[in-house]
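Next up is one chain by itself, shown in structure tokens, the form predicted on its own.
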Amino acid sequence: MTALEDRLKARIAATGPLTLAEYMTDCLLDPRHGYYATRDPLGAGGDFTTAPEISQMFGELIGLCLAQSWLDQGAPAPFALAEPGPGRGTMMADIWRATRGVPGMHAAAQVHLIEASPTLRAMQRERLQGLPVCWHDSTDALPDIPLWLVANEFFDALPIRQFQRDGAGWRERVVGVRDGALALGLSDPAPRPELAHRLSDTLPGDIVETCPAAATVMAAIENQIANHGGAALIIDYGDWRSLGDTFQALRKQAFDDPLAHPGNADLTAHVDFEALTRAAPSLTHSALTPQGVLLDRLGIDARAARLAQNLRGPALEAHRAAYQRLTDTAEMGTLFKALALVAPGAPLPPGFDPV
């Protein structure tokens, strides 16, 4: 038993049952126990690899996607180039190389990094150095200028929340102790007016996620594009709509029991795509896109051929695995989706198609 079960079953014992978003705060950012807040989670020794640790091309791909949206929308100067969540600023580096040509971009860009571990932000100015760099508690923190995001796999790791309807009303998931043990249970039903119009897709049984903190976020992002222009990239594992149990615990580079390991494994929920839009109702949005089809408008097979010219052996199978997994339908080109948001009248950046 970790000190983190510890403690949240003595919370527990003194206030009643966790609801999962309080669950997963506590374990993914604990001061002192938490997951993100005591370690390097990415990797092969870590417990979970992310697109732009598989491959360079992920993040040259997605830079060249934000530059030509920025020349779209007049190569405004200042302007802030954001990630949220952005590991060991792979990615963002990436982002740099690929658009180091485009003229006037850099003398334009404020990198802004918003990351809660105090790991990770070692880890990214490290690998940033030279950059202009700023880093932040939350989204509410960027300037009140233009305005270019990516978040990928970020919203899937923010805090959820899970219902269960019962007739007209929701049993509400949560997290208590059952013969001494984390376990999970249900509250009585109740109506939830913020869930009204799930009663006409959903069945008595069935249980739909939602996601306040993700909420807070797009609203800060919204403001930021409907009053400064720019656009937001989000790419992560999830659909159009939540619908039934997604989530997940991930440990040693394998699903785990979410309530087994208390701040030693990432928890996860699949991301609700509709669910952002609408909390960032001013902006307009694309039609969702799956990832692999996203990289291919986005010309990752002609990157993958020039890359694969100075390489043999085991480098060219790595190289030819790597875009397998980022691309192939069996493994993330269909899992992750793609979703842009801009200005109302703005062009949505190369790639993405309307609605």
Contents of the next structure:
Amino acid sequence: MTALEDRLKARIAATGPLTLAEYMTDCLLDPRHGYYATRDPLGAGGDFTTAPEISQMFGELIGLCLAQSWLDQGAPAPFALAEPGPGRGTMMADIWRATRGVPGMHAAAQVHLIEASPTLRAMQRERLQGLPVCWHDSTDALPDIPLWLVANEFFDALPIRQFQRDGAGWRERVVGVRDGALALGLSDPAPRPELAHRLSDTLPGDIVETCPAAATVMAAIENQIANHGGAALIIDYGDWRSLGDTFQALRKQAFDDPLAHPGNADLTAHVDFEALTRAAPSLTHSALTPQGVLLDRLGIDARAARLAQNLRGPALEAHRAAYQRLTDTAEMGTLFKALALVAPGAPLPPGFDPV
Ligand code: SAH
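Alternate state requested, the form predicted together with S-adenosyl-L-homocysteine (shown: the form predicted on its own):
Up next: the whole complex, starting with the chain shown before.
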């Protein structure tokens, strides 16, 4: 048994079962034993990979999308180019390189990264040498200037709570201890005013998920964009409205029991994009766009063909496989979705349709 598992059990014995959000927070972010706090999960032999790590094309196209949006809103200077959960810094490096030729953009940009993991902050510092970067613990610390923000696979890492419908009330799914092992249980049913809008589209026994931390982040983004202009691009796996249990663990690129290896497996849940928009009600949001469709509209075919010209043999094969993985409907193309948010009246970034 690991030190974190011992501590979780002691805490449950002392104060009762934990919400999934409490369990996830400790597993992911505990300073000594947390999954993100202690490792680079994206490295070779890591537990999972992400679109920016699969191909440079992803960050490049997102960078050009942000640049066009910045130009469309009058190229304000200075502005914050922000990314919560930047991982190894790969996407920001690709964004920066791809936007080198945009007149005035680099001179106007301040890069703001929101990162909880000291290990990953160190990698980002190394990767982004020469860029004007500041790190923050929270989106509340973003400066009061126009904001262009992009989040890829950030919201899926934020702690969720789960509720199971019981009549007109809800039982919360909680983590307790049974026969010496961590086990899921259900709290007593209670009314949940924040889930009132889910009584019409759920049946008794259905599970819905909430993500209080995501709402806090969205409120900060809303405040900046509504007051100063800009845009937020959010890319993640999930759907418009959460229904069912999407809490999952990944360890060594395979699914794992989320309670089996606390602190040693990545824990995520699908993102409920409707909930993100509800937490930023004064912003205008785009239609939810499948990642494959967005990349196609942003010109991935032309970029892929251009890069292929300089590649031969196994490198060309790997490039083609990466293109496939990012765009194919059977791979990341449909499971991953993108949402853009802007101030009312501002143009949506390229590649996004109005609702
Ligand atoms: N965006 C990157 C990394 C995704 S992994 C990519 O696409 O490759 C999730 C990232 O979010 C990691 O950098 C992790 O350390 C960070 N993170 C997770 N929870 C966080 C929190 N509560 N606050 C800030 N960063 C967090």
